[in-house]
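Here you get one chain, nothing else, as structure tokens; it is the form predicted alone.
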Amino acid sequence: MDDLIGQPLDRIDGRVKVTGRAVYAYEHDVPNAAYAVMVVSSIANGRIASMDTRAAEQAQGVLLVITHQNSLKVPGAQNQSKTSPPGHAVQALQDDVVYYANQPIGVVVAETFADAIAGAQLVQVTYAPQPPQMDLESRLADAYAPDKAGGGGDPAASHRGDVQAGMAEAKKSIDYVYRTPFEVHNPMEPHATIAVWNAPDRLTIYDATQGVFSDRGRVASVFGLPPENVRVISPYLGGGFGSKGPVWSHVILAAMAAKQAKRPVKLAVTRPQMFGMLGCRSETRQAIAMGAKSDGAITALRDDTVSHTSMFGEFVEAASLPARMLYQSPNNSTSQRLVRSNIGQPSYMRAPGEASGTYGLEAAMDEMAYALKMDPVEFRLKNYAETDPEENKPWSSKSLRECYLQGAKHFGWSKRPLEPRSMQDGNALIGWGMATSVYPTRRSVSNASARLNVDGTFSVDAGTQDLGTGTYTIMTQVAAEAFGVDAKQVRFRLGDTILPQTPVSGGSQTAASTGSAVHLASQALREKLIQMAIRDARSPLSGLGAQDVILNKGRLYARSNPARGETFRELILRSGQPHVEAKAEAKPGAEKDHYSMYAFGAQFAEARVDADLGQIKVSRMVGCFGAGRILNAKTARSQFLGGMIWGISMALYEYAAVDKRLGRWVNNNLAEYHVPVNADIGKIEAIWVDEKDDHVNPIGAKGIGEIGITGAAAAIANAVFHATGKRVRDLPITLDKVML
């Protein structure tokens, strides 16, 4: 089945999801389960002076109220884990210190969910508060440089050439500050955990997680257990987008509550509680300066970014990274600094660093193009980096030039007048903007096993997760093509730590990492069967060379004579084995030492702005991407479109408002934390360049889960400027900011 990869195969998990038979974390049927609800802090900084739990303890159905005064002591909760992704220090009721609003300070366990909610409302808390530290701009002098920036371990600062000299050489220059706000995760499925102690030292967790193995490692570390004594199960996720990568407080609290209550415990995080304890995209301040010659050649580029981290941990929203490598700039300087604030730990959110960073950089590129009176696409092509200017290495592959040209043609960019406010339809000002997309190509060590059973069925196992991105489906396609069977004959299992170990589903690396392992395991099984046949004197294929045998549709047969062969079942039955199995490990080699590996793209957007009211509508978008081998055209399109829609949300809607006097989130619900709905989305098209990359991994795939959001917000911001002539450098772009 050598043409299966790339086909728009329907989702393997589609039917169970639309019929309601997919079981998510909180829905597993666990006998005798109790229900837990967290009590959270109403202050952002200070200490708990007292907690009165008597009324809650006496309430109907309440089994247990846990606070820092009676909690199980787990010192490992305060330490940052070394697992991947890095596990943040969690608040597990170990002391009376409050670091941020919505911090867990208690857990009520009851017979029913309703009883637990009612009990939690009866807990009375007295605080010794301190003024919270929340503002970024007023504390820039307190900013410090971390050791590293970004999930790839990049340095916090970079320098090449002489930026000051490059700016002096420039004929035109810009120097502006671009800001992005706090954004908070709101996946359709809130975080949830069920904890079951099967024995005093054996724990099973049903968790909404992007990493069953990192989950297992972190929980085992906190409770002082061998990893093999913790089993984590996560067959389906209702969205993750980075938020379900780390192990957060509620997971530890569920296990603690189950231990102390001596029965299984279900704990679901409420929607308002997701603002604080479960990560966020940090507010950023990006100071970007750029100079260029009159012909458009960039002479200097500087990006200095400041973002928040928590009082108890460290996370870098590495927005400066795209400025280091995306364009050919001989004089280049970037820096990342952090300000400690009374917030929950910032964390991964779809394209962390790159989503914010491409907004600032690509808005600045647009401003520079206007200063030069150049077309924005022409300006980018003028500064096209044929090799990675930061790493001084060739690209493993790069189709960005084709993305510019194909995307522009598909969008109709050649009809765009340069001057702002030059296109109008009735009362609507129309603007066209564009920007570049980029995201690094990563992979980690991953494992898989493939098995052919005596009944002729083919099963493949890998402990990875499906966030809703289509992992069940693409792994089935990869396995089927590598082994030589129809996709309907493949049974793929995931989401359980009893299966072969895989990395976290984050950083757009699942297809590259686990897909490569599945490919290698399926190939290894194929070769094992061929060897069994050609070495078996009773086989019709005995004596042939391995290269002369074909596997297809449940049979092995001679390449020169398809009638000469036998079924898989006949071969295994004759061997006397119940099944034949092969395992494989896929891991990065030396390719990163020799090549710089990224996916690229170009985004084009049309914005319509009401000339009187300032209301903004993105009526049309086209994204063209070069992302290696596309494994499934249907799921790939969904991933690209999902990222682009999130880019619309980032540009026009999302803003987690905080009362800086109290340190509390003001709009901690979906009624006031705005995200786009179907009516807000116009025509969106995602296309891609056929790109062959022999260096990135065995299947040639680059991750696509995140690149769709990069550059999207900037393309929209640039379109709004083209429509109105008003440059907004502070996201989100709301009608009050463009009122003329």
The other form holds:
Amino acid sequence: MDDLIGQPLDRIDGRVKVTGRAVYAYEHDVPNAAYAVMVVSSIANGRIASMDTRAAEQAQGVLLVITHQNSLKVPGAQNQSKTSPPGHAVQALQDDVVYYANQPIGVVVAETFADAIAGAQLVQVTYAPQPPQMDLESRLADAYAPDKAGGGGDPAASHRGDVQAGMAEAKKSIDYVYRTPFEVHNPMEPHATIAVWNAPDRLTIYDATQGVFSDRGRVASVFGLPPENVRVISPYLGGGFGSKGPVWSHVILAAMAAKQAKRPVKLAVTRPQMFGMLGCRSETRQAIAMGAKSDGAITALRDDTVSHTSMFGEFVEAASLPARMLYQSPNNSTSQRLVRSNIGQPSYMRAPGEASGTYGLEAAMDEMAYALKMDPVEFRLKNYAETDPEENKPWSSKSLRECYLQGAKHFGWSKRPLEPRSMQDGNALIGWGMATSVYPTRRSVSNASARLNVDGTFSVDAGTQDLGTGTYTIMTQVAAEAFGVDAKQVRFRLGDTILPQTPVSGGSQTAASTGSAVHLASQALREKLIQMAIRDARSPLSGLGAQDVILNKGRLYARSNPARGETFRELILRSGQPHVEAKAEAKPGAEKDHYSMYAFGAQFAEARVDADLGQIKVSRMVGCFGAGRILNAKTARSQFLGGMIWGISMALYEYAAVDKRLGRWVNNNLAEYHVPVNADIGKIEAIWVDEKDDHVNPIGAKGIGEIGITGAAAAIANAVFHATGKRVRDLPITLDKVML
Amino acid sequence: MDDQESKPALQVSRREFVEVAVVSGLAAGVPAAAQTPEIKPRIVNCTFTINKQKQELQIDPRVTLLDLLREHLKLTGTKKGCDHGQCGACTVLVDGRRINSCLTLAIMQNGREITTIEGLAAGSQLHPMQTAFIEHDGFQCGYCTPGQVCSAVALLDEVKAGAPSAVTPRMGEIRPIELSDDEIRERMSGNICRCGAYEGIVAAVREAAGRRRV
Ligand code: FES
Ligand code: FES
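Which structure goes with the form predicted in complex with the partner chain, now that we have seen the form predicted alone?
The next block holds the full complex; its first chain is the one shown before.
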């Protein structure tokens, strides 16, 4: 059909999800599977002095207890370097060292889940602990500069112009420290793995993973297998948000346990155990200074960010990146530094870098606007970057100006008094705030295949993942549009390493990467089918030029005469072939050398703050985004709204509290680690600017999974300031902080 | 001020710290009071009606209703998000009322009628709530969805029966409850959706309620 791309098609996987028939990792029906439960460390630093497993081994149903004393030795699990990326260093019971609380130190394998849990409780552990290193502020002097920062491998520091001179030139200036806390992804589906050894050197893994192929590669290298001997299957994912990108310890332990128990093993991480071994968003300390002339032109901007990494690997929470490119500041410097702490490896969490960084930068922008007594939108427009000021490259496309204007109009921003504490409704102080959203557009090499089946339907395959992001649906739309058929005529398969190779679903790159591959494979098949028809004397289309054939409504027909044509079924039956197939690879081209590629947006929020109790509610929120071609208006809206709700969560709720004496998480459960529930969300709207970008990739999609959270927390923080006149510079903004 | 309060409880010396850690050296993540020398296997005979089918089962008394459904009966539509009654992913209907199936042992529900997400549709005919969730995109990953849908179905009956919520106006009066969006949000707040599909969930419940003219 024409223009199927973009239509608000219902989710293809909707029916299986509302009927409970979508099978998630732990739910695959594997015969004879045993249950594994992990034992985790109660200290954050030190060594295991002893582990007594005798009682556990004798308990009902227990088959095996694995500790570092009897574990399978897997040399591939050894860490090579303290700068290895998240998921590279795994804690797979290879030695007695404890780097962080909740580190896996044992696995109990039993006949039933109840047996395994009961057995795990009987494992006795003593430790030789050391005081953990947890505090950021007191160890700033120890912070080191990493080589690179961020998913794009940007340099860890940047300089242009002369910041000191720029600050001297400023009429007004600000200089503050903004802080964001540790956060933990907490997808609703706890991480889970089923491992099946089909032969001593052949492994099948049902895994909750954002990257079946990266999972395969890592597991194969740990166990010393060729990658093709490992198959990873992941048809449905209960969310990931980055935590299911790297391969963490439990995946290796499930495979190890299956090998040692000589049985398939299923292992789920418990909710409390999810705090530690599965990555987190690091706490950040963002020192931001800015100067501006009285007309609002920024003269200088400096952003020095410090975050944590683990004792055994490296990840930079690159919060300073937006400060490099978002505004036309002539004198600019940014830096990233790290301290090593006794925590599990910090890692990618929805908009890593940008989510935290747009909070600091956009709160600072608001403070600067107030210092200048300027409207915050006007101040941003004054410093609008027409080209990338850091890279000196044009944008592939940028609709940020339209986003500011349309978002402001939709929200009713023009009625906003500048003065804080100037709007009230009964006992509620009301404030309006706004901020800018930004997230880079990336893509990686991806493959796909498309096939016309003998019954006239189409099958399209790519190994990729659907985290809830809508992959099943948008890929189906991209393919169906190319064939001119209804979406029901296309069956798209994903989540399996037997399918064409694709990248990890992270960095908002699945639509851009695998969407482009599906587009190219479908176009290639389309061309093939047209050629088959026009070259076949028995086809009614015989002898036509390729450009004279239309594919529409399930048929191929002549442009000049729609009655002259045939169905796909007729075409393939006549050919005598069982199917016709085309494959394609889509890979990044030179676009990156010529353009700076980002999605942008503007977010507007209304906060209502109880004047006496300090309770805060985001009563209204509008996000307007320019994110390239929108492939499905319905699932895209959910992506944007989901991101914005993550922003509300970041602004007001999320905070993984750590006991710095013990290095242990204090609120490692869903009752005390707060995320918004339905009643916390007010009126929330996502709109977008139609954007046509021919540069980013063949389908012109920029990726929308992460842009929604960026800027959202700052918009809310700025609204709270406008409501109360109180500037809170550390997230989350809880009632105690606004009351004081 | 009593003695305990006046102690500087948060200052732990290095040495004390080591002792504390060794004494409490039991692995974290599992309850501490588990020194039972031996667990005697026991089996309890139970009869349930699950999705309209009568089932006679022999059950390990330690098994939760959630694990019975997921692991023993392969009804994996009901999800485990926390196993501690904190997320609602495991919501099922017991005698028509919604409960967190992770918070009850299976044997405690002996004799009851249990409806899971797999039992809501009539053959290929979806329950109106299921249809509304699809139409309004009331989910992304779908992992909270079976719990949300079961909750929403029970919610309509609760409203019909006149059960007030924390946001019901003039709560003391006996009167029909108007199912406002605030009512829906409040009543659906026992089900966390980390994807943040709340807007679609509210729209779905609103529409399904209209269809049933509550
Ligand atoms: S699994 Fe039962 S409430 Fe979370
Ligand atoms: S749809 Fe993913 S948690 Fe609700």
